[in-house]
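As a starting point, one isolated chain is supplied in structure tokens, in the form predicted alone.
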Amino acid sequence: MQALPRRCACAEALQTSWALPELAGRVVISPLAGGANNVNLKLAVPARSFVLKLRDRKGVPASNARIQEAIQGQGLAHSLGVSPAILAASADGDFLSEFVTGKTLRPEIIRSDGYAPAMVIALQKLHRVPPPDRHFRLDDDIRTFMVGATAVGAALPQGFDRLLQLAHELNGIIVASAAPVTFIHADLVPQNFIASDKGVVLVDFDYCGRGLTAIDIAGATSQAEMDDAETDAFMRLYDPDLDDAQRVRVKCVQFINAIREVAWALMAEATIGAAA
């Protein structure tokens, strides 16, 4: 990715082309933590701040992210009150959004401050709107990541081929079972949950789309490192009519998502190591 001076130059060029009154005057630019496919910059003006996401054009295809769908998805989520507003976007997928001040919901914070109910409320809002056209499947991501892993010569863990096969088989069974499908975020790592003074909001909609509702429940609970009892309590908050079929489905999706994460790591670690 670009060095900070080049990132700032990109930010200034976009600032000029967008000509937003919110960015009139002196803007202080500083780096923020970013994902594998982007650089995030904080653009601060007196009394207000924004986030500019600059895309890595080469990294996006390998990651299976959909940048225009991400912008549309975050816009929909903002209309529901669970994501910051997007103020401007480029044809290449760079975009400027509101900066959210709050806590990143890492596992220890979720437990100590009791944020699970607020997380459930955010997901319920997201899941109760008509889903967009883009379909999201975990096994599609796994296939894409494994193509990338093979391309960089990543060494597969012993027995991983069998786990891959099982993940694809389970995913097919769940999809064929007519399990609930909604608008999902599909990448609920801790840094994508932020507790603000207006409630829990979600960021980074690169994988959002029409998908199994269980993907978000499984992702949120596993990434929060919830044990079986905590997961059950979370799911019961989400659906008071929780039954064993839902429990089994989420368990299976947690496994499939774990294989997805390993496939991503095999691809990304070899790529990052080569670039370091």
Given for the second form:
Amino acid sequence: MQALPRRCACAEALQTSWALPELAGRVVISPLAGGANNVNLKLAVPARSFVLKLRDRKGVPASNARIQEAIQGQGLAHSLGVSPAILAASADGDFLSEFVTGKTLRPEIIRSDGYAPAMVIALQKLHRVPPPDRHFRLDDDIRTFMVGATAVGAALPQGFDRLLQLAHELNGIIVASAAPVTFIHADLVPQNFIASDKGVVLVDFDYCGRGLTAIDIAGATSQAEMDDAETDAFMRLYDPDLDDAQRVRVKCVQFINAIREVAWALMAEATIGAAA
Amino acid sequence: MTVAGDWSYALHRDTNLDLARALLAGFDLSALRKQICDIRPGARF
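Requested next: the structure of the form predicted in complex with its partner chain (the form predicted alone having been shown above).
Expanding to the full complex; the earlier chain stays at the top.
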């Protein structure tokens, strides 16, 4: 990761180049939690705050086309009220968005404060975004992450080959089926849900695209550590006619997504460890 | 993907590895291969 002074210099350069009236005057820059391939800074002026997402060139690599599609995806999601607005973006994929004040929906907060219905409403809105041409498939991600993990010599967990093989097989079956496909976020870890005064909004659209709607249902429920009853209630809120095949399909996608998360962690830990 | 708070790569890897193994233990794979393709008209996911 870049040291804070270098990040601030980068932020100041972008501020100058974008020349946004919103950032006129004294801007206070502070670090925020970031991702494996980006650095997030909070830019505060007296009346408002913004998030500047800087691509970390030493982090996990991502194609520029994918980054640009992620920016477009967040813009589309904002038009439906489920994501912060993007104010400016660079050709390299750095971008400035609104800072959303609110609670990050950690599993315990979702449970204790009853946020599942608001999460479902946000997902239902998000899935109405016209899907882009770019397809998102879990098995594509798994392949990419495993190539990355192998390249940096990551140690694979015992028996992981069989899990990988099964994930690919099951993914192929679901993709070949007529399971519903919509615009999806595709990275619904709890920290990407924020409860704001305007409802639940989503951030980090790096993986968004046209994909199986079940990926978002499976990702949101499993990464928020919902048990079977909580997952069932979540799915029924989304689709009141919930049936057994949907339950099985979501469990299956939870399995494939869990393998994807393992593959990503194997790659990211080794990549960032090697770059540090 | 986003990293924050008390999160670590190792924790994320192990949590998801445990989840995958637990899900697999509950699967009847031959039945599951057929069930996942049973799409009710009007199903939303």
